[in-house]
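Taking the form predicted on its own, here's one chain by itself in structure tokens.
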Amino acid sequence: MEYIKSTIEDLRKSLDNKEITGEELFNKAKTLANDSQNEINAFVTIMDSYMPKGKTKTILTDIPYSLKDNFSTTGILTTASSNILKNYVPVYDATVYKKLKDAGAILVGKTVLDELAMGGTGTTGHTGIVRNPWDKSRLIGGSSAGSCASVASGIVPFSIGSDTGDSVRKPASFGGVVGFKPTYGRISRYGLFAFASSLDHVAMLTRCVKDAAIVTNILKGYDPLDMTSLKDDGLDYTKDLDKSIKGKKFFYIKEACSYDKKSDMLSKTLSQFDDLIKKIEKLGATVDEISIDKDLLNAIYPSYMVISCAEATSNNSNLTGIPFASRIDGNTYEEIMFNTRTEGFSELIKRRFVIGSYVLQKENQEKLFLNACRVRRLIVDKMHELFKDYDALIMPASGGIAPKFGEASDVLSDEYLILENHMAIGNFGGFPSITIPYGFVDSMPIGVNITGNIFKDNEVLNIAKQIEDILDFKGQVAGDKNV
């Protein structure tokens, strides 16, 4: 058995046939994690020993996985990749972690993220940058950087992350793996450190679409500890994956894929997207080009920044060094708070908190915060209108491959603004959304994103699986395909 290419189903069969034990699987994953740490830096914490805790046998029993380091884990360091939490050890479990323990899944380690899950580069974690296993001179994206790298490099078959704007789905594109964000509330967020509560989703990275369905089956359902969680829909998301998509109708956004001036990279990416559309149409589906007000589309990213920074400022106001977390001394409690937050946060985090504080000031709320919320409402209303006629939005997940370090930043850019940020639509409306690999450009993977209407998680997974089946990238790991 070639462990690093195995799906959850592959590993389940090997375990059930006694070809390998759970402890042996854990040790393989642990060895890979430690061996790759110096080069890739995917982990904040790597577990020492195999510790099975499952209550009943499930498909995930003895399957290794990794967990983003912003999920609370009793007795295990949980830093959110921030200096201010570098020594924080929780006393309670996130619901996601508890469900995975109960299902018998084996935690290999906690993964590096952009500090407090804010950022999209994987370069701001307090333990250092995360490198892309396909090309270590390139970033893997963020904020779920370590989670993606741990799957893309074959260390674990799945990883749990969080997605607030595209924090799982964009890294999935850069890492050549699957990234799935279910409907808002489908999976409990209890114990996930809040970034922007109205946008945060629990999400996952896997080697294939079916694995995403398997993990979602385990994690979904109502949680009395999370008032936003949804009642379990009672569906088995693996059941309808093989249904034909003949007759399905998809659309893509003209303004996001049409540019007067195209870089070589963008031209190659859009050319492969055109080829993919032709393949989808051979399955009996239709794909239409839809035009949406460009001013509205251009407002997606600034509106996302305003809303997320405002909510983050509020959610993280308790990180003062007084109730918990690392503390820098001072003569007064004001000095303690000032010193702790000054030394505990990176420049990016400070900048976002300044933005959040500014837009929440009484005199700015109407012009900035409430207007951003109105833009969000207009975009979501437009999507609901389109979903009356179409089954899904399908778009390139990015305008190209993972950038080299130094090429990407956390600042607003006019270049390919819509294409690079359209996946925030999925968070604005809580829509289920998945990225799957669909090709290579300059020997690096690229992904396509599929977004459907709320509560249609099973249909989004079905569409993704049918597209995955006509491609050749299921189960790939870094270096496995270099075309």
The other form holds:
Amino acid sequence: MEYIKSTIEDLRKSLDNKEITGEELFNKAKTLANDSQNEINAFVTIMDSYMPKGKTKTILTDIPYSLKDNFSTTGILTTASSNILKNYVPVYDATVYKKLKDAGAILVGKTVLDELAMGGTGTTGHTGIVRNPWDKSRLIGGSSAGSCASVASGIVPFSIGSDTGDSVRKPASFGGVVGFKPTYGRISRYGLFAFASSLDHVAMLTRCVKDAAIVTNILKGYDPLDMTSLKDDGLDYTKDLDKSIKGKKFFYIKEACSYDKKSDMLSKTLSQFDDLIKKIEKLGATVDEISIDKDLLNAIYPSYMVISCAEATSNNSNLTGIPFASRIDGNTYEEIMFNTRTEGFSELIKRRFVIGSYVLQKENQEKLFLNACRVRRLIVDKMHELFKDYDALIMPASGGIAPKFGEASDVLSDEYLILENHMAIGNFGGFPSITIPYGFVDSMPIGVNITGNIFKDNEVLNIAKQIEDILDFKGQVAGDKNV
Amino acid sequence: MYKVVIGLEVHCEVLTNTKNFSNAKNSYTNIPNINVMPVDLGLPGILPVVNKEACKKALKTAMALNCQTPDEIIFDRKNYYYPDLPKGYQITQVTKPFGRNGHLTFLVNGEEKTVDIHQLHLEEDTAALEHYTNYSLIDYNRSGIPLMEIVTEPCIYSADEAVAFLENLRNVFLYCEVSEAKSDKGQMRCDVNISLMKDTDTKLGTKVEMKNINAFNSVKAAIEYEIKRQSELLDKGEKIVQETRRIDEDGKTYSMREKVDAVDYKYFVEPNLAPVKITDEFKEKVRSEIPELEYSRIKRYLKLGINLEDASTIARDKYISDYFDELLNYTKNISIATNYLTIVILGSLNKLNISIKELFITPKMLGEVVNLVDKNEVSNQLAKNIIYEAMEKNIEPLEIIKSKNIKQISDEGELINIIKKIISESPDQVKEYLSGKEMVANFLVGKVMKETNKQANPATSLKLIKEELERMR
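The form predicted on its own done, now the form predicted in complex with the partner chain:
After this comes the whole thing, all chains and molecules, with the earlier chain placed first.
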């Protein structure tokens, strides 16, 4: 067994056959994590010792994993990759962390994110940039940067991240791994540092679809501490993975995939997408091209920014240095709050807070915030309408491979506005959505995204697994394959 | 003379076991920061969970105040920075408060008054701050305690009306059992908005706000002081400054800050709490739990012929009023019943410092004694003594009467023999009486009472004594 290529199931077998112990697995992961830090920088904290806390034996007992550093972990530094929380040690456990602990999974480390989970590059954390294990001159994407890098490089078989716009599903594409965000409420958000509460999802990164199903099985269910969490659907998501998808109907959005002028990168990406569609059709499924009002599609990104910034500015108002957070002193409470927030946040964060405050102001709220909420509603309604006829939306997760550092920023070109931001649809409607690798361009992985109707997590995983099976990327780790 | 226009904003802590959005205890304590959960500190990652009981009680109060109630429960965020607000926002209600357009009718110095309620909503209390010279302390015990805010229309025109409204509102809380509403514990606090205008003016005058007044007599003092202060300014032709003032212990108000542009709280719907439908069934259930309220009971008692003072005294406390209503199931003599309740029972409660719920004497027991007095079978004085003894010894009054073989002797034949004996034993007193000191007759009644173990009917005895003495002239 080669550890870095092992799926959860592989490791389970080795553990059950006593070929390896939990402690040995942890030490392997810990060594890999420490060794990778110089080049990849995926971790804020790496755990020192193997500390099993499982209550009963489960499929995850003794399986190492990493956790994004925006989940509350009692007694373990949790920074959200922001200076303002650089010394913050929580006093309570996120429900997700508690469930994994109870299930016996072993935390290897807390991973770097874009500061406060805002951003898509993995370059804004307070401990420095995260590199793409496939090509260290490239970024891995964000905000779940360290989580994705730790899975893509084989340090851990799975990692827990959070996804507010595409923060797990976009890095998954850049890292050649699986990124899954279940239906909103399927997994409790209690203890996940809030970015934009109505859009935030607990999500995960794995190296195969089945592992995503396994992890979701453990994490899902109603949590009395999260009123938006869903009652457990009682399904075992690993059960239906091998069902045929013959007769299923998929669609992609024409306006996001057709361009008069295409860059070389986009051409390569879209041509691989065309190939994929043909392969899917061979499975007996149909893939239709659907046209959606381009104005509506163009409004996705600005609406996402308006809503997420508005909620973020409110959600992060607790970071004042008064009850907690790294306080910078002052003569009055106003000065303390002002100094703490001025020093504690980077410029990008302040920019988002200013946008958020602006759109919520009385004189702007109707025109900006509430209109963004209406756009969100229109898009979600449109998707619900399409899901009456279709089982899933299938789209390239990105118009290309991971950009080089400096090449991309959060300022996005108008050209690919829709293609680069369509995955926020999944957050607008709380739809289950998964990205899996489907090819390589210039020796870098690219991912395809599959989004289904709410509550159809089981079906989305089934579709993803069937597509994974006709491709050859399951379980891949960085450097393992160079096409 | 100016016309005074007052609007009140009343905050009242809701009586629940736990806080509004967390499982921390909602209870009053002097030990700081012990009833605190991560949610109450606004730690990163926390989520609010709504306290259903708090919602129910807010809805109940809204109904008791005749408000229109919403079809669903929605909360909003009010965003502002202050050290007592750990999340940087307060969860409150703007979109759909639990109550709108209600009213409360009550008596002010015997006159009926109706105050219109603009809105009632449920929110969370802030932490408590204590300021010292160089530092401040924060107690998060109060952070997150469910708080009802009741906003009246500007329709109160005097300090008396304001205080009467507050007293009656507090009794609505107590009647509905939604709050202990103790102002000394800060469970009920009030902001007063007051403006003065000339009788001929059509527009309200400049509003002055006085924040966080606990005691009702402070409300009265603050209003009276403000009326005087503002009148004097207006008399001099000066302008009233729109500002926030505080009341000091000396009963005077002092300026805290001038009102600059109103703060923009950037309200938006709380995304962590999905709207919950309130079914008609639930509303009916809550409505059915509202007892008959104070003013309605006063009116009922007045119809029974009870005077306003007694009616008000009885209806002021739900449990006393309930006791009285039950008492009336056992006796028809409302006058004696009222007298026994207001004098004997309420007096004893005060003296023993207990509540009526703790009282040994049940309405049935009291009713039985009242009936004996009504039928002249036990003297008034004896009956009262029996009740006191019953309370002291926890023995039913009828048992005491039975064991002591007590009954009132009203039979003249029986009494006259005793009286003749007493008179023959009191030659000095007889002499005094015959010389014109007629008060001596009362002394002789006392002797008869003593002789008969207080069972003699005092009125009959006095009559017979006087007849007997007159015959001796």
